[in-house]
Structure formats: structure tokens, C-alpha cells
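One chain comes next, on its own, written as C-alpha cells: the form predicted on its own.
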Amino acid sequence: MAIRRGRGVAAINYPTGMNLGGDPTQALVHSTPTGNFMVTLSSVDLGQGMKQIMAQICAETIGVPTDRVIVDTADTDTGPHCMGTFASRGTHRAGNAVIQAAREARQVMLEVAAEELEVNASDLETDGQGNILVKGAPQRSISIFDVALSAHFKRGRSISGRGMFLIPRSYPEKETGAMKPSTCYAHACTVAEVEVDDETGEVTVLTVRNVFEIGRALNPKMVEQQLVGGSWMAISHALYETTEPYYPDRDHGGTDFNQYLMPGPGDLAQTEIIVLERPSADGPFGAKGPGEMCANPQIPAVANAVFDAVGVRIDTLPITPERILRALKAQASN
């Protein structure tokens, strides 16, 4: 009986969004009288940071500081249409819709500023700090605050825009069944190192090294947090979590979340995250969707590491000590 060490590798690609009849998302952007901007969506922030990213995308497109943008994820009764927050589609679909809406609002903003400065709108640019400047003559400028006041109370203009991003439905080819379910894919590879006690079946994950290709990281620190948390979640899926009791029958199962098996801080492996950026041609500023993919490659990597350590293949989750011991016993009897 011994502690055996193994290493496992797994690589995946993951579609951004889905295509089961078209995949649309809409967005609205409008200015307040004081020059702040409101983004209205029906896309829901589940804690992944969608509001922050949509604020960044809107601010970058209009040319204002991010803290001048407010994101309202209303609901399906009062907000513009969205298919939903799932399929790792939020940043890609909603982000593109916000860009369209923000561009339209920006154009109105520049037209109002042009009237105030008595120039052509095409001769204006923003400085990213809340001001609109005449190209080549930055001393001639006007604040976005003053432009918004003028639009509302003097010019009778609505600084607003509408955005609609749609991935058209992809129909299968009759002859081959081929179709295009997604316009871009993210990629990942994980290397996991484990120790397996071949007497007790206990698995200890030592290290998890992950490489993710996600298009472009619009907020690198938030991306890192998402990927690290997803990696830990995947280890929990691989080794711990289940709603089905298995010791030794259903009568011994947990009855609430206090008895739901999950790893604690001391069970988490040393985790490394490397992000590769290959901007997507149709992503907002090149972004893809890292959402669900972050918890995928670690599971087969751990399963492969267990196989490398003790020579048995466990193809049912979670990979419990009992299942490992049963597999070792079956292997020994053959």
C-alpha cells in the first residue's frame, strides 16, 4: 500500500453563446441631464461582473470615465429584450449591443456639441475625461456635462441610442447536417497533479495549472478571479459534490446543505492561471466568453491524473474513495 502520484492533462474548446433559432440581445443607452449615461439591459448579473464590464464597454465607446456610467439590469417586462445570462454569452452578446447603442448616443452627443461650438460633428473628439474637444484645437472644448444640459434644456435633443446584436439562426445542411452553432470559441488546457492513497482511495489534488484563451480580457483582475474560482469549483465537482448518497444507500444521504460535501480552504490545490489573448473578430473589443468554460477542463484532468497514479479509469462523478477502491479491487481480480 502506498501514496501514488499522477499527472493528468485535458484540453477543451467552448462556444460563446448558442444558436437554437437566433441569439439576440438588445441594449438602450441614454444620457441624464448632468452628463452621466444609463445603460438599460435585461441581461442579469449573476455575480460574474457583467455590470462592471458593460459600464467599461459603454464608457470606452462614448469616451467618458467608467464612473460616469450606470448599468440598470431591469427585467424582461421593463428592459430591452435579451435571451438571458447563460451559455457564456453575456459579455459577447450584451457587449456588442451596448457598443451599438453607445455609438448612436455618442453621435447625438457630438452633434449637440458641434452646435454649441459651431463646428462640424466630424471635427470633434472626446478626451476620456468628460470633455469634447475640437481636433487640432484642444483649447476649444466643452464639457459633456454642458452638452447634456444643452441637449435637454436648449436643443430639445435626446442623447440616446439603441443597440441590437443578433447571431442569425444557423440551419443544418440537409446533406451533411453541418451547421454553425457559434461564431467564436474560447479554449483551455489544464494540467493537474494528484496523490492517491491506494489503501483508502483518498485523492489529494496538489497543483492545478490552467491556460485559458478568452479573446481579450476586458478587466484582467475580474477575469483572473473568475478563472481561479471556476478552477476550485471544478475540483469540487470532480471529487466531492453530488446530490446522490453513496454510503451505502440512499438512507444515509445528506438532508440539507449543512451535509452537502464540498472542499474547504485546506482542500484547495495550488492554482496557476495563464491567460492568452487572441481577440475575436466579432467580440466587443475582441472579448469572448470565459464564463462556464473556467470549470470544465479541470474535471477530466483530475480523472486522467487519477488514472496515471493508480491505473484505474473512473468515469462517474464525483471520483470518490469508494469508487477508486472498487475499481482497484476489480482490476486486481482480473
Contents of the next structure:
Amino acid sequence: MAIRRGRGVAAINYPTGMNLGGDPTQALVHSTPTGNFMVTLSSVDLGQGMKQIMAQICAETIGVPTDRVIVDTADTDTGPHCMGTFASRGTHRAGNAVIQAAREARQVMLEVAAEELEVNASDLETDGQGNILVKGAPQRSISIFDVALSAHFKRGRSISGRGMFLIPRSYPEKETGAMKPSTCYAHACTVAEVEVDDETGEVTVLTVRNVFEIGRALNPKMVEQQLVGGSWMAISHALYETTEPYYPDRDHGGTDFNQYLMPGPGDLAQTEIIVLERPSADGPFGAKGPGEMCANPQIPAVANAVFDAVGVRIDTLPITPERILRALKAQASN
Amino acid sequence: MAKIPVQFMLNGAEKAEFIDSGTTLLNALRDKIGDTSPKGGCHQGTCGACSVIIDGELRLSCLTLAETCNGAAITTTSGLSQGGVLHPLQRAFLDAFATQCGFCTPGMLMAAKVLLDHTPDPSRDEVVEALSGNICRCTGYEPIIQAVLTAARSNSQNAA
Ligand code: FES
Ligand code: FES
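Write the structure block of the form predicted in complex with the partner chain for the protein whose form predicted on its own appears above.
Okay, now the whole complex, with that chain kicking things off.
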């Protein structure tokens, strides 16, 4: 009876979004009378940072600071259509829709500015600080604040735009069954080190080293935050969390969060996160979806590490001490 | 059923309400008084999201009857910032990206505040111990631990 060490590796490809019958998201952008910009979406921010990312994308496209953009994700009854916040699709789908809407709004904004400055709209550029300048003659400029006031009160224009991003449905080929479920994939790889007590079946995760390839990180700190939390959640899934009973009778299952096991702050493995950025061809500014895949490769890596440590394959989650001991017993009797 | 009066200080302001006997402090704060900063995660003492500070001690407001709080001084997360200036712990949570969905955050802040009130310069193990009654789904805890350690350091610098 001993504490045995093992190391396991696993790698994944993860599709951004899904494609069962087409995958659309719409966005609307309009200016307030004082030249702030409003993005209206039905996509939901549940803590992953949707609002911040959409504000950045809109601001970058229109040419204003991010704090001049307000994102309203309030109501799926009244907002433009979105398939939903799932499948790591938010940044990719909504981001592309926001770019299209913001481009259209920017065009109207430049047209109004052009009338005010008596030049062609194509001769104008933005400085990213809230001003519109004549290319090559930056002393001729107008603030976006004044452009919005002019549009609203003088020229009767709506500085607004509509955006729509659709990944059309992909049908399987008759002969081969091949289809294109996704247009863009994120990737990840994890190496996990564990200790397994072959007397008690207890697993301790020592280190979790992750590499994530996520397209371009539109907000690197928020990406890191997502990956750190996701890596922890995967360890929790690998070893602890289940709503099912360990025995075949459902009556032994948990009934509330009292009986739902999750690790606490004292059970953290040493975790390393490395981010690789390979911008995607069809993502907004090259982004992919880092959302869900951040909690995927750690689970098979831990299962492989357990195999490396004590030589048993556990193929049911979570990898509980009981499952390990049963497997060890079966192995010994073979 | 006859209502019973309760009266206590909440974040420095006097509050008085008539409640049904058996009302938890969590429900009294959220539904009667309108302070929704304590969150109801489990309503049975296992998640820590409802944590508040009563007379300097960390308490689970879902397991505390409001009628036992007569005359108490209660602090919630709503009382942390002063005149629009964030409390050092709130600042540190922001800077460390220690919150995602935010549901656990008020409870974490309360637990961390009681720790730093009693132990201004805690070790990492002391921080972990202090947060061990609070569950977080999103962050993986490490950013929260780092935020509390950072807030403790900034406090001691300000004091020095
Ligand atoms: S709501 Fe009080 S501990 Fe969960
Ligand atoms: S930030 Fe979501 S539960 Fe902690």
C-alpha cells in the first residue's frame, strides 16, 4: 500500500458555436443624442464578460473609447434575435453581428460629419478619442458629441446600424455523412500530475499545466480569468461533482447542494495557464470561443494520470475513491 | 399572525421593521429593507453567499432569525464603499479579476473583511481558511485568495 504518482496528458479540439439548423445572432447599434453608442443584444452576460467584449468590439469599429459604449442585453422578448449564450458562441457570433451594425452606424456618423465639415465622408477618419478628422488635415475636425447633436437636432439622421451574423445550416453529405458543424475551432492541451493513495483510492491533483489556443484574446485578463476558473472547474468535474448516486439506486443520490461535492479554496492544484493566439479567419478581430473548452482537457488528463499512477482505467466520472478501489480490486483478481 | 418589531443598525443607519416571526435575516434584509447585497444561494448554511457581519462576527443571514438581531450592528456589502469610494477589498477584487458572475462576491467580501479586521496581515493559509465556508462556481478561488492578500498588503501600507 503506497502513494503512487502519475502523469497524464490530453488534447482537444473545440468547435466555436454549433450548427443545428443555422446559428444566427443579430445586433443593433445606435447613438444617443450626446454621441454615446448603445449596443442592443439578446445575448446574455452571465459573468463571462459579454458586455465588456461587445463594448470593446463596438468601440473599436466605430472609433470611440470603450467607455462611450453602453451594452444592453436586458430582454430576449424585445432585443434583436440571438440563438443564445451557449456553445462558446457569444464572442464569435454576437461579435461579428456587432461589427456589422457598428460599421453601418459609423458610416452614417461620417456622413453627418461630412455635411458639417463640407467634405466627402470618405475623406474622414476617427482618432479613437471621440473626434472625427479630415485625413491629412487634422486641424479640421468635429467631435462625435457635436456630430450626434447635429444628427439628432439639425439633420434628422439616425446614427444607427443593423448587424446580422449567420452560420448557415450544414447538411450532411448523403454518401459520407460528412458535414461542417463549425467554422472555427479552439484547441487545448493539459498535462496533469496526480498522487493516488492505492489504499484509500483518494486522488490529489498536484499540478495542472494547460495550453489554450483561443484565436485572438480580445481581453487578455478576462480570457485568463475564464481559463483559470475553467481549469479548476474541470478538476472538480473529474474528481468530485455528480448528481447521481454511487450505487445503482437513485434514492442514494444527492437532493440539494448540501450533498453536492465541490472542492473549496483549500483544494487547489498548482495551475499554469499558457495562451496561444492564432487569430481565426471568420472571428471578430480573430477571436474564437474560449468559454467551455477551458474545462475540457483536464478531465481526460486526470484520468490518464490515474492510469499512469495505479494502472486502472476509470471511464465514469467523477473519479471517486470508490471507483478506483473497485477497479484496483478487479485488476488484482484478474 | 401578529407581526413583531425588529430594530437594528444596518451599515450605520437605524432600521426598524415589522416582520413575521421566523423570518430569516436574509429575507428581512432583501425583501423588507431592500438591501439585496446578501445573496441566497442555498438557504441552508452551505454556500456562504448570504454572509453578513453581526456585531463584528461573520454570520450566515439565512440561518439567523431577524428577531434575534434586535439592537445589533449589522454590516453588509452595501456598506463597504464610502461616498462612492470602494473599500480596499472591493478595489482588490476588481483589480485581481476575482469576480465573474458575482453571486459569491458579497459573501466572499464579508468573510474577507472579518478576517482582515481580526488578522490584518494574514498568511495564505489563513485566507484559505477564512474563505473555506464560501463556495464559488466561477473563479477557481485563486484570484479571490490573491485579492484578499493584496488588500491586506495595501491596508498595511496605508497604516505604515
Ligand atoms: S444562503 Fe446562507 S449559506 Fe447559502
Ligand atoms: S464569481 Fe460566480 S460564484 Fe463566484
